[in-house]
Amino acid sequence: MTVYKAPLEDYKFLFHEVFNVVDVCKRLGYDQVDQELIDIMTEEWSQFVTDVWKPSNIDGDKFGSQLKDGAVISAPGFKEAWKQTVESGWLQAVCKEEHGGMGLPLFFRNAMDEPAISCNMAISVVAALSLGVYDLIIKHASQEIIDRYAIPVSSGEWCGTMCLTEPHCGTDLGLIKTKATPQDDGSFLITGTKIFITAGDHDLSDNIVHMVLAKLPDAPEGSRGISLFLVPKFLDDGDGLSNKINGTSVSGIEEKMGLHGSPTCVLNFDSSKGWLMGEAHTGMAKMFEMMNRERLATGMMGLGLGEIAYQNALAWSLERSQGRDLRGMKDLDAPADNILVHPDVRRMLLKAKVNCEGTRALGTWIGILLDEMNKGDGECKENANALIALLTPVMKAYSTDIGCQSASLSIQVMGGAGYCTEYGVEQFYRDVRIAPIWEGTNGIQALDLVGRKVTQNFGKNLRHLLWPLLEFIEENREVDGMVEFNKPLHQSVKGLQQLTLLLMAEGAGNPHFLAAGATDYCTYFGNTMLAYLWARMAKVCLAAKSAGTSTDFHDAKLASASVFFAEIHPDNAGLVAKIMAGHKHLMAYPEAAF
């Protein structure tokens, strides 16, 4: 059995050290939220889904889901964790007081994801569907669908998913083929086919609602003539669900590398009744508000799994002895030493906890953000908007890259032991592996940042990210003990500037230079952004040492900031080079020489 202890402590620090959320939750009429409701719930969150969500966690990767007379069958163990969440009423925690919530911020949401997905990566993407569904409702349906949607929605009663690619088009949805036929009461028939549908059918609910993006017969070509349609497996007339499947059916699972408690489904739809959400030919832009805040949960993946297989090796390590110290024997007594004492095993180590707690850190800052965006107006409004369109794409890639590769160093210390389904570890490897796949592969949200984020509004955008880093570095320049941490992410902003200028000037001319960069630049990028926070980090904990208040807690965040800077950060200078390097050696290289 693998082991998980939340990161409660680190949570603490980030929300009533680093950005006194209690403080942004007063100023946006959150006024029933103080630290101590913030801590309580957290606690309490992450300790449900380790006693409820965890222990089914092998079985659902041993035995998966499972396709039986054109129905999927859960995990063992799978239903009875999702009654208990359903019965507790957290998923509704989030969501608004009228449909049974609490009206929590959105920071409080973003954090729930990190410990859900550590203990049941399976289980936590049937949540955040659901709640991403909640939220297309209660936006954009009539309030008819509201009223009878909403709260089954919001508690998990019945669950969602979101159905775009098809069997001939991925990415580029202007090609998909499933129609909606207009019918007199208001309603359209859904017919086509849906691949890649995660949990498109199980049976943890009494009912599912997909979100399904199709064309209407009169639709303009391409993206511009697609609608977004509620589509309930079981239609419910107001007197219960019917017990007559609504055109909906399975026709395969799919075999994947991981993440086999998940089913990834083949969704057919034939003349199955759905309703229109909002207005015809606008399904592109709703179904981006859903895909956008999964592309957040996407990233908090990277950081969930790296988390708890790098606690897992770190757990390995110190029972493990294996060689010697060498600058001499540690442990007399013992035929050899710990593996702590060697330098490489530090290394990956090291750079596991750095990466999770980097990302950690802009994963809070984004959850504020998008509760600025939501809540906040004038100035804070416009200036949370700009940053949450730059940083999603990041979060996405950034996170996910160094999720896999945390994964990978943590299977790496632990030898071949690691490599061996016994101890665990290899699990989280084979689950993280999708997120730089799913909802838009990273290449994909590196070309997003470069070719579209960046040079919205005339890189209005950008402005707002670079001006308030500038001045933090600008306020930091003589405080004592920000040098090591100061000077490198002044470079970093730096050479940030430089790239973006070089990569639109050169890019304008020939598009392939601006491809071929483009994944280097968001890595270069969320090394930029996790080389600020750690920055921030480490001025709480040095002021923290200046008022005698600083406790081992804050001496590890500066030790962990130094590790960061020293290990992680030079890899700017190295991307620098590469996106100079421009695109004529891959684009030259002749076709039959692959």
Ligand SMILES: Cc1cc2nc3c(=O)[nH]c(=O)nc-3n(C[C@H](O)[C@H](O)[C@H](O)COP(=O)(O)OP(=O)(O)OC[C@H]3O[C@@H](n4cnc5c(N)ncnc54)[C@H](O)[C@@H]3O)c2cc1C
Second form
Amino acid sequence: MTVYKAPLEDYKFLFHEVFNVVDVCKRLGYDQVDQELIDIMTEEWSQFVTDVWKPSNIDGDKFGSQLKDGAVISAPGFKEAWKQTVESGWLQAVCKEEHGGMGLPLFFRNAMDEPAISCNMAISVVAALSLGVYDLIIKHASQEIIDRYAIPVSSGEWCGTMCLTEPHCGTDLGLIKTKATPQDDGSFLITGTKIFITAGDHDLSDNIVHMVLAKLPDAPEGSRGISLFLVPKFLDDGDGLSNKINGTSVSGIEEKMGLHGSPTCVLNFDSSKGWLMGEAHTGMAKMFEMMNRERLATGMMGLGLGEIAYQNALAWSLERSQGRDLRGMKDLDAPADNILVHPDVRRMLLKAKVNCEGTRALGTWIGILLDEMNKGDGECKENANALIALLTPVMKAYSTDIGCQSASLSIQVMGGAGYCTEYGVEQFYRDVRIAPIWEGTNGIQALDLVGRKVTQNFGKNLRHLLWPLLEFIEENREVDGMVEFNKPLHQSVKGLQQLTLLLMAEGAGNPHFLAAGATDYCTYFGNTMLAYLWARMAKVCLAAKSAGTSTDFHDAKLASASVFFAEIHPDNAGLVAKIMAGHKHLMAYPEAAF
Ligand SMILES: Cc1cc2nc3c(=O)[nH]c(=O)nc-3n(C[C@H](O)[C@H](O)[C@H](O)COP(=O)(O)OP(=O)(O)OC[C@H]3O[C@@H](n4cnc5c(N)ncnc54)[C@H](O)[C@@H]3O)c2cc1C
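What I would like now is the form predicted in complex with this ligand, since the data block earlier showed the form predicted alone; can you produce it?
All chains and molecules follow, beginning with the one already shown.
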């Protein structure tokens, strides 16, 4: 059995000391939200997933889902866990009041993802997909569809999927072949095969609502000709759900490296009845709304699994004694010292820990920006829109890359035990490895950042992001204790401006230069955002110290900030060198020598 304790103290620090979320909520009209409500909800949700989702996580990995007689049977314990989730009303809590929810802010929904993923990522993706489908329905479906689908999907009584990928197209969705044929009653018949569909079929819910990308007969070529359709597994004939499946069938479940509890299905649509979501040929834009939300949730996967892997590596290392402290024996009564005496073990554990603390701050900041984008107006909304556009690919790619790194470091800390199934950490590593791949690979996120997002609005998005950072740097130039954090932050921000100009200038004439540097640029970008957030967190702790209100937690946070700036942030220098090296060594490499 693995250990897990939700990082509630860290969330309280971020919510109330760093981001002052209660003030944000008041400003945005979430009048019902106060500190007590946020803290209680965060604590109770974390307890719920620990008690209800976590116990089946290992069985999910061990037994996986099974395809029997064309139907998917969930892993042991999943059905009961989902039943309790639906009954508890937790998923609905973040939905609108008119759909039975509490209309809680989106930063809370974002934060809910972390413990959910730590406890059982396979179940958490079902929840994330269902809420993503709910969002699409309430925004783009007809009133008739909203009336029928919104409530059961919001509660999890019915679950959701997103169906984009086909055998010959993953990244390049313009190639999709699934067809939609209009019917006289205004519906469409959908025919085609989708692959890799997460939770494409299962027995957790009475119905599954698929969001399917398909092409109408008159569709323009490529991605401009894609439309989005809602296709339920079972139709509602007005008198409850039909017992006849709506033309969908599963012809296989993928065998995978990890995430075995989540059925990844080959899903066939054979004249399945569906309804168009919004206008024809606007499907990509609509699917991207869902995908952008899922990309943030995917970023939280790096955090959730990195965190639980770290906690287990820490628990193990506290018990493990090998070798002696290089500066003399620590424990004279024992044949060896605890491995925490070794600088290399500390390096690995602290890197994993600080990776998690940093991305938790990034996830919380993005959650608040989502609320400002949704509920704010004027400059506040415009600013949040710009920042979300830039930070979405960064959160997805950066957070999942370092999440994999944290899980890998946690295995390394444990030596052979880390590699063995008995201790549980290798599962987290296998499970998190999908996160840099799905929802658009990390390579594609980096290209989106450098090729689209930083140039959007004539570079205004980037200015919206960097101006407050430069202001922060200026304000803190003379603040006691801040120079250790402020100075490297300033170097990074200046470097980001220069790298952006370089990539734009060189990339305009040679797209290979731009594309070759994209992934390193995205990592540099992520490191810079984390440098800003670490400096902000350090400032809060230093202020608490001067006010005489600081606690051990603040001291530990300051120590974490120092680890970030000494151990992680210096990678930026190497990234600059790699970006400047350009593309020639890659593109001139002789093909025959590969
Ligand atoms: C477990 C699992 C669950 C999934 N769940 C879903 C789901 O629910 N719904 C769904 O629709 N799909 C799902 N997918 C599919 C997933 O989103 C795709 O696998 C992913 O988008 C990558 O597509 P691909 O596998 O076809 O890789 P490809 O597109 O073939 O890419 C292969 C490599 O080439 C790179 N590449 C491709 N094009 C470019 C380019 N233009 N520039 C630079 N590099 C490029 C990629 O980054 C990647 O490294 C799932 C996949 C898995 C494995």
